[in-house]
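One chain follows as structure tokens, the form predicted alone.
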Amino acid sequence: MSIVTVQLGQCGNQIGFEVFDALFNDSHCPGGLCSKRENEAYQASCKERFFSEEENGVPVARAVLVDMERKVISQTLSKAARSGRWKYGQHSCFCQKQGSGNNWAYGYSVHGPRHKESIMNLIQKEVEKCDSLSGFFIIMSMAGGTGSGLGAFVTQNLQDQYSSALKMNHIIWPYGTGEVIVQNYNSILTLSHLYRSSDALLVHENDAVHKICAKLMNIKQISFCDINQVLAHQLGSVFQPTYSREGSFHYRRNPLGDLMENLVPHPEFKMLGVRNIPQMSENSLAYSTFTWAGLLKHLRQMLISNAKMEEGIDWQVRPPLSGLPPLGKMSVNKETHFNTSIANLVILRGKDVHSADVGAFKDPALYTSWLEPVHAFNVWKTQRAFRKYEKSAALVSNSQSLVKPLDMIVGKAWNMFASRAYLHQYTKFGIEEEDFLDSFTLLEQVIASYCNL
């Protein structure tokens, strides 16, 4: 089945040309440590997923390109030609002269309204040339104008025209230090109107992936480029191939479908995040030697210390003791708290793959009360290595993790709108502060929500 990705704004360009590049690259690695035939099956079921192809051969990219100025679909569109590897479709963009100016109710109010048909006809087009849909991948930040609010207007969209199928956003949750003042405002109206017609928010955030580059990448000036990369590389860890299930060497045929069924198991807890180890420069890989046991032990101490990456993890933080009651419910300023999960989905590829025990992932003091580790957790695998790690593991999380960050961005954006600050900017586009309160009280329940598990 193929999911078809949607690309919004600047941030949802680059990195969405990033994750085809690295999901290209992997599928076309040599080796792989795995046999000739699993090799080709593999590249097989990455490209129903995420490709179609041309008459002369070259891969094309199920996309849909979709900014307000011309610029940044150029250069993606020119990068991926320029690979000779893989390339987008010819008519599968959009873009106009004008952009969002920051403001999502420019996006959401204005470009969504006015060009609504051209891009749902965009999407259509792609959608036909999938033999099977899974689903949509919608990449958008969530601090500007065109990301987030065009992207929060076309996945409502998305959701009337096409119910059934299941909608994943990717959403860039902005630098705490972010450069747009309306950031959180624009947060805020993104997240609540995502939450009403997404299926799942994958979310990553600008600081935590900017320390991975720093201190695990060792990368000294800091450009998007290298945070994209990194996120491709994260996304990609999540959505190539594995096998369907204990045994067998047949891939999963549904991607978006089984992450949902594994992860989302009610609509009130739908924030999802994603950790992956080891990570570290290419450099660095030749010299180091992993086993699972010793990366499945530092990934599920990320998992319960709330950590985005194996540096610096709190190894103080432990489990509550299985039958005994927790010390209370989860306090949002609590500065070291265990981060209690709705659902875990672990993903290994690698050498010797089926020799790694995940018993520790199916404690259930890591778990809310209401669900049996038995349906909590799940564990992917594939032989196949993913890119040049002989072993890897990934991590998706349905946890309170993003509690934090989700309350000081509502409480920032609460401050501004308190005094009323910038609201012209979005009421003279039809937002009004109806709209905003409706916003604070949907997010207000979904952190309340996530703190009593």
Contents of the next structure:
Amino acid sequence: MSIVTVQLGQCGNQIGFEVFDALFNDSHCPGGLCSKRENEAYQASCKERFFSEEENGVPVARAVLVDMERKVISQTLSKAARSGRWKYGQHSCFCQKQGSGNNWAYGYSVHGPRHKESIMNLIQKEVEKCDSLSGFFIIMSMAGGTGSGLGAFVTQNLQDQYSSALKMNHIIWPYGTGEVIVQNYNSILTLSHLYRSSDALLVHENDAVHKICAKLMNIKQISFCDINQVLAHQLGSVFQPTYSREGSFHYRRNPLGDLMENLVPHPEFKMLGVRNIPQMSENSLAYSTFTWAGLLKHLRQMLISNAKMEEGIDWQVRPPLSGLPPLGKMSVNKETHFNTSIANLVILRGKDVHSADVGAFKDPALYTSWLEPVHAFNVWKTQRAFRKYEKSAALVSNSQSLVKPLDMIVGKAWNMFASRAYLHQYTKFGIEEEDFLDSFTLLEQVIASYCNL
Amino acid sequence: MEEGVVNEILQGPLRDVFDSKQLITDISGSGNNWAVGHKVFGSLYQEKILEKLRKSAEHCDCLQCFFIIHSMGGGTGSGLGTFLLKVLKDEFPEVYRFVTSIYPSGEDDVITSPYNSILAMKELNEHADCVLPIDNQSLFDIISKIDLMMNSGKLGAAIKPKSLVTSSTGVFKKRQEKPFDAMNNIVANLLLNLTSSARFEGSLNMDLNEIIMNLVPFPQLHYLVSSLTPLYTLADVNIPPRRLDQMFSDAFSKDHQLIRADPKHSLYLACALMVRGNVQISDLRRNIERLKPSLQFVSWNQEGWKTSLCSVPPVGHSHSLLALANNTCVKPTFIDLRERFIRLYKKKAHLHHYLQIEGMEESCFTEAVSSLSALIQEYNQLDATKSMPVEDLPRLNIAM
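Next block: the form predicted together with its partner chain, after the form predicted alone:
Whole complex next, starting from this chain.
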């Protein structure tokens, strides 16, 4: 089954390119530590999900590119074409000239309705190319105007028009300080709207990925390209084909469906995070070896101590003794806190993967009381290695790890809202104070729900 | 409203850049009288101006904003310029109006400049989306500093001629230039950098509408203090990070502002940093972290930074930075203007030149000065919050 990707705004398009590039390069990586037949099946499965074929044989990404000004899309198209290995469909783009001015209201209330037909038509065309549709992967940022506002509008329309297809929104959480001054307003409006119309929100935080670039990849002058490549690597490790059953050589056919089934058991809890280890510069990779036991131990501790990378993990955090209730409800202000999960999915790729023991993840102490580990935890193991990593372990989790960032954003937006600053820019385009209040209410609800796990 | 300047442009090296059909001139000028510019020439030329504007607008696929460039102290720029502002607002309500205004310096040779400026300020308050105030004295000081640096040879290696922000032809000595050319060049570079992200690619683009969205928290507070760095580069092309960081530090020093202002010691409402050249997000973040502690931001916008990265540097430089600040440090300029106005108005000096124009009454003056006072009061109220501790407001309580 195929996934149609919708790339929105500068962020969405810049990331989208890196994601397709990573997926393509990985699937054409020589070797892969498995048999030729397995490799070919892997390639075919990746292709079915993400690429369609054109007459001259060059794979075309199953994507629709949307932006309200031209520059980024032109760049994205030409970068892909230049690589010569894959490309975007030349008619898969929708562009305007004026931008959204970092204004969520403009993206949602002006661009949305004005261009709804054109954009949905493009998506329809892409859907028709699929033999069967697993769902939509929508890449967007929360801080700007197009990705956030128009992204929320498009997602809503996808829900109306394709009610049986799944939607996963990949959301970029802005840096804590200053990319965009109104980023907190744009974020709360985006999150509250997506919570109503999307099936799952997969979040990447700029601050976290930036640290990975600095500490693990040893990049001195970090650019957005570096950040996006790390991000794409993490997404690739989740979305590339995995075996449907242990020991079988058939790859799963419904990636989005399987992800949702494992990770979103309850519609009140939709916020997903991804961690992937090991992640390092290519130079260091040549000199490192890993064991599954070591990787899984680190990954588990990263989960329960809410670390986003494998350096600086707090090993003091421990799960509460089983049988006893957790030590008091989670308070957003406590520094070290045990991160309770609703659901976890571990995806392992590489050598001797079948010997990897994930028992530690089945500990009921990791999970909330109303879900048994047998339902809350799943593992997918695939022999075929991911990119140049002999062993690669990814963890997608639905846990409390995004509560603190969410709380911060809501807090800052609330303070700004109390002073009424910038509101005239939103009311000008039909987003009233009431809409803001609705958003605040919904998000406070989400925060409370996650805190009470 | 007189022909000399426009004719010079038509005979100069840029004559082909301007469409001669889009030029409007008159003979006698406005006599440094805002009322003549605004009321007399306004009504005389309104149709003609509108017609030419519409013609220009038709050529655009998507018109985003107007740049109005004028001085506040004279008659035409100030009077007719602000008249046009209202016309643009009525005729093209969706198009943003960016105004670059040259404010009169302390030693200004136009006696009536306080009247003209105050009358123009009222229009700017009401009809402009965003104003970049600039004053001649600051520009002059910057030029003098550059001259001093060059002449003292302090910088060791020779400065590349083309590397000066102010030099256009590569000849930095023995200018046959007009006296204001070097100063105007700085303003030109300001506008260049403002639009760079819209014209060139970059990893974090910023359009003009984003400037207004992020830097204007309340409609009346739309005055932005600007600073441009570096003003020259050294021959050494390989800029190590410390020099790059120096560029950021300079942007906040009062010597680099294009108006008499000290943003570091006043309150920031918002700040935008537009970077050009080989600068990455990590450099930007590092400098924001470094400079933040020494700057004061208003309580509801503690992280009030808007940033942009454009890959293409300006000619002759490897990187550059334009900082736009919505900061209470504009207040002294306005207070100063009001003082000068009051001194003149108390004696009713030169008032008859204005009142004899049809449509002008004393109420025009009093309304204008109270509009300015109201603006100053807004800034005062913000300044009062400067030293107060920042507290988080109680949040919504959700019943579980």
